[in-house]
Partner chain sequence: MPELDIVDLSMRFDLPNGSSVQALQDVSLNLKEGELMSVLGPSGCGKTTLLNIVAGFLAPTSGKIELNGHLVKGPDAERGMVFQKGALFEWMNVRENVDFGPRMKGMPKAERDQISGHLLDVVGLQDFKDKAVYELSGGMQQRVALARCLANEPDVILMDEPLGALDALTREKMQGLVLKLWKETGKTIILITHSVEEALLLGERLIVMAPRPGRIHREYNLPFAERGVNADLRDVKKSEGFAEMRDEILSMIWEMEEEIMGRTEQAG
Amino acid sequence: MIVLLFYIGLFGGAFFIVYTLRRGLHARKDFTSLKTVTFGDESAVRADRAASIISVLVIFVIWAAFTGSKLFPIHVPGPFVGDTQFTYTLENADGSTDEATVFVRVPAFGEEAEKFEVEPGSGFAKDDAFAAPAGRSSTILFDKNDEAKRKDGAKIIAINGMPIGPDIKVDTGDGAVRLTGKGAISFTPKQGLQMNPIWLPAPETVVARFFEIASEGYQNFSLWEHLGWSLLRVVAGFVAGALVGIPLGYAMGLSGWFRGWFDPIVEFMRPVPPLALIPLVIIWFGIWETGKIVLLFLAALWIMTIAARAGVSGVNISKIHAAYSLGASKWQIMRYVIMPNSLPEIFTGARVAMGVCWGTVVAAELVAAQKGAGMMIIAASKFQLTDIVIMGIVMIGIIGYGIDILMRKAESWLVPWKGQS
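May I have the structure of this chain only, in the form predicted on its own?
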C-alpha cells in the first residue's frame, strides 16, 4: 500500500513538473496540433517520451529506495540494526518478583548473527544475551539460565515496567515484545519499510548476477542459450497459431457455416487459460519440445482466430459495395478490400498473442525443460535465488518489449492506412 501511494505521488509530481515546464515553451507545430477536436481521436494521441523516461526512472527509484541500494542516496526507513535491550519482570510461583535485562544484537540483512555473552547478575532472574535476525521475530527462552522456571510456575508479568500478557504487545523502542503461548519471549526488531533481500534484492545485485551468468552460464547452459530456446519456442508456437488461426478467422468471418461450426469451439476454448491445459498436453504430446510448442500454439491460436474474424467483420460495407459496383470479383474483393482492411485487427491480435505466449513460456518450461528462461526462473526460485528470478523476468520483459516494438514498426510499414477510412 505504501509503495502504491509512493508511486502515485511520484506520478502526480512528475506530471505537474513537466506540464509546468512545458507551459513556458513554444507550442508544438504539427498536423495534430492543428486539429480542432482531439479528445476521443486516437490518432491525435502521441506517447509522451518524457513520461516514458520518467516512468522507467520512477520504477528504479522505488526499487532502489525500498531495497537500500547504493546507487540511490535516498532510502525509506530500514529495519533496526545494532544493539538494543529491554528489561523483563519475572514472577516466581511464590509471588516474589525479580528483574533481568535481555541484550539483543541485530545484524544487517545477509550478515551472520554472532553469539555473545553478558554477566548474568544476581537474583533468580538472570541477564541474557541474544542475537536476532533483522526484520524477523525470534523466540527467547529466558528461563534457560534463570533459577525460576516456567515449568515451576514462573511467568513474565512486565516488559520495561509495562504489564504484558498473552495478547499484549509491548513496544521497546527498537522492537516489540510478545509472549508466546508457552510464556516465552518473542522479540521482533522494528522492520522499517525496506524489503528483505531474499524477497527483493537491490538493482546492483541483479546487475551483478546478470554479468556473472552471462559469463559463466547457469545450470550447464549459457544465458544466451536459455533465452534463445525460450525465444525459439515462443516464435514456433506463435507462428503455428497464426498460420492456423488467421485462415480460420477469415473463414468464420466470410462463411455462416464455418462460423456456426467453429464459433462454439473458439468461444469455449478462448477463456480457458493455457496453464489449465498442461496436464492434457503432457499426456497427449509428452514432456519434450512438442508438448511445449503445442501449449504455446494453443495460447496463440484462439487470439489470432478472433482477431482475424473481427478484422473481416469490421470491414466497412460501403467499400465492398463500391468494389462490386466497379465489377470486382470475389477474389478481388478478398485481395484488395477485405485483407487490407482486416490487417490492423490482425496485427493487434498478433501483439496480444505474442504477449500471452511470453507469459505462457514460463509454464511451458515447467515441463521437464533443461534450458530456457522459464526453466532458469523456476530452478532459481527453488533455492530462493531472487536475484536470478528478477533477472529472468527482466530479460523476458525486455525481449518481449523489443518484439512488440518490431511488430509495431512492421504494422506501420505494412499497414500505413490504419486509422484512415
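Numbering follows the first chain given and starts at 1. From a predicted model like this one, the values you see are computed outputs, not experimental measurements. Each form is matched to the other, and the largest set of C-alpha atoms that superpose within 1.5 Å is called the rigid core. First, how it differs from the form predicted in complex with the partner chain.
- Of the two rigid parts that describe the chain's movement between these two forms, one contains V177 and the other contains T348.
- Relative to the larger rigid part, the smaller part rotates 16 degrees between these two forms, based on C-alpha fits.
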Second form
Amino acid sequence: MIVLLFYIGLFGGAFFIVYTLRRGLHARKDFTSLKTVTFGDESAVRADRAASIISVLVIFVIWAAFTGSKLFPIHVPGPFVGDTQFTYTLENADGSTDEATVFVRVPAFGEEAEKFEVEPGSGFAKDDAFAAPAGRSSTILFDKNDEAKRKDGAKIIAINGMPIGPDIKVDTGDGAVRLTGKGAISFTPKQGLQMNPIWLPAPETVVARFFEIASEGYQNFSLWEHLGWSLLRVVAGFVAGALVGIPLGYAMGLSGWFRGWFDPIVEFMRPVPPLALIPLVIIWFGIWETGKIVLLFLAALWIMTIAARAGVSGVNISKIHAAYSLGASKWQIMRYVIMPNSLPEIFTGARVAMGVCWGTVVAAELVAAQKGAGMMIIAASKFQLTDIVIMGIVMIGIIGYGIDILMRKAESWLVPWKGQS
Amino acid sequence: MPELDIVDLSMRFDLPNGSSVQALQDVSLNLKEGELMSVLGPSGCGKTTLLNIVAGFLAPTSGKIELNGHLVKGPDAERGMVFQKGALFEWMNVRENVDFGPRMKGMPKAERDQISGHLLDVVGLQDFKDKAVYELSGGMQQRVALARCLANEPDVILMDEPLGALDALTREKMQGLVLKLWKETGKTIILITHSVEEALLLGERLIVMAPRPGRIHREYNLPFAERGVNADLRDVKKSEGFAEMRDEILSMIWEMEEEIMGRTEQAG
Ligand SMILES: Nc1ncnc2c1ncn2[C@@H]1O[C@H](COP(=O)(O)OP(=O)(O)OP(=O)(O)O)[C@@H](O)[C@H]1O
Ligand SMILES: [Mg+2]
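Right, and the form predicted in complex with the partner chain of this protein, after the form predicted on its own?
Let us now look at the entire complex, which starts with that chain.
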C-alpha cells in the first residue's frame, strides 16, 4: 500500500518536474509539434524517453529505499535493531509488587539472535535478558527466574509503569508489549517500513548473487547452463512447431479439404493455454526433455499454423492473377508469390510464438526439471533464497525481451516490405 | 483472320441469397492484331468481368473466347494483364519484377537482363532498377507494371483501369506512354477506363457498355489514338471532333446512370 502511494507520488512528481524543466528550454519543431489535435491522435503520442528512464530509475530507487540498500542514501525507516529495555511490574498473589527490567537485544535482519546474560537484581521479580529477532514478535517467559511464578498467581500489571492488561498494549518506544493468553510477555520490536530480506533482498545482494552464481553455478549447473538449456528447449520446440505449423498453415490456405479437416482442431486448440496441457503431456511423455519439447512444440504449432494460413489468405488476388498471366506455374506461384507474401505474417506469428514458448518453458521447469531458469528459481524458493529467485526472474525477463528484439531485427532485415503495399 | 474472337459471351453470378446478377449478356467482339480498344461504361456494367473472362480468370456461363484460333481455357502468358494497383511483387526489386515472366520460363540471365534493360529504358526507369517497388511513386509503379507485362511478349494486353489511381498530370504522361508502347510494339490492347477523355485518346475503337444486363451499347471507330501517336495529347484534345465526341458519350453515360438510379428508386 505504502509502496503504491510512493510510486504514484514519484510518477506525478517526475512528470511535474520534467515538464517544468522542459517548458521554454526547447520547443519541439518537428511535424508532430505542429499538430494541434494531439489528444486522441494516436500517431502523435510518442513514448517519452525521459519518462522511460525515470521509470526504470524509480523502480530501483523504491527497491533500494525499501530494502535499506547501501547503494542509495535515502531509506524508509527500518526495523528496530540494537539493545533496548523495559520494566515490568509483577504483582504477587498476596498483593505485593516488584519491578524488574527486561533487556532485549535485537540483531539485524538475517543475523542470529545471540543469547546473553544480565545480573538478576533484587526483589522477587528478577531482571531478564532476551535476544529477539528483528521485526517479529516473540514471547518472553519472564518468570523463569522470578521467585513468584505465574502458576502461583503472580501477574504483570504494568510495563514501564504504564498499566497493561489482556487487551491493553504498551508502546515502549522501541517496540510494543502485549500479554499472551497465559500472561507471558509478547514483545515486538518496531517493524519499520523496510522489507525483510527474505521477502525482498537489496539490489546489491541480488547483483552479488548473480556474480556468485555466474562463476560458481547453482545446483550442479552453471548459470549459463541453466539459461542455455531453457533457451535450447524453446528453440527446439519452436523450430519443430514452425516446421510442422507453416506447411500445415499453407495447406489450410490452399486446400479446402485441409482447411475443413484441420479447422476444428486448430480452432479448438488455439484457446487452450499451453500450461493447461502440462499434466497431459507429463502423463504421455514424462516430465523430462521429451515432455517439455512436446509441450513447446504444441505451444508454437497452432500459432505458426494460424500465422501461415493468414499469410496465404492475405495475398492480394491481383498478385496471383498477375503471376498466372505472366506464365508462372502453380509451384512457381507458391515459391515466388505466396511464400514471400506470407513472410510478414509468419514473422509476426514467430514473435508471438517465441514469447509464448519462453513463458511456457519457465513454467514447465517450475513443475519439474534438473536444469533451466525455471528450475533455478523454484529450487531457490524452497530454501527461501529470495535473491536467487529475483535474479532468475530478472534474467528470464531480460532474455525474453532480448528474443523479441532479435526477432524484430531479423524481421526488418528479412521482410523490409512489411506493411508496404 | 481476326486475332481475338469473343463470341456470345454471357456471365451470370448466382448469389448466395438465391438471386442472380446478369453481368454480361451476349457480348460478341472481334479484335484484329494490333488493335487498340478502349471500354467505357457506368460502374457495374461488367467491364471487369469481361476482362477477367478474356484473361481466363473466370469461365463464362455461356459463349467462348478464341485467340488465334484456339479456345481460351485459363490464364496464360499470351494474354498479359495490367492491374490498377497492388499487383507488383514487393519482395522483388524493379528489375526482378520486370523480368519475372522470362525468369519463370527459365530464360538465361544474360537474355533476361537485355530484355529488362531495354524495357526499363523505354519506360524511363533505368536509374531505379535496383530500387524496391514500394519506394517508387504510383506512376512509376504503373510503368513497372507495364514493363513487366511487355517483358513477357504477350499477344494481347488487358488493362483494367491501369491509370485510375494516378493524379491528373501523371495520368496524362502515362497516356502518352501507353500510346507510344502500342505503336512501337504493335500489340493488341484492351483498356478499361472510367475517363471519357482517356477512352477517346486511347482507343482506335471504343466500346460503350450498358448495365443490367451488361452488354455492348455502342461502338465507335476513332481517329484520336492515331493522331496522338505523333502529337501532344493536349493538342489532340483540342483537335477537330474531340469535344463533340466527348459530349456525346458523356451524355450517353449520364442517361444510363440516371436510368439505373430511376430503376433502383422504383425497386425501392
Ligand atoms: N464475384 C462476383 N460475385 C457476384 N457478383 C459479381 C461478382 N463480380 C461481379 N459481380 C457483379 O457483376 C456486375 C458487373 O461487375 P464488374 O465488376 O464487371 O463491373 P465493372 O463494370 O467493372 O464496374 P466498375 O466500373 O465499378 O469496376 C456487378 O453488378 C457486380 O455486382
Ligand atoms: Mg471494374
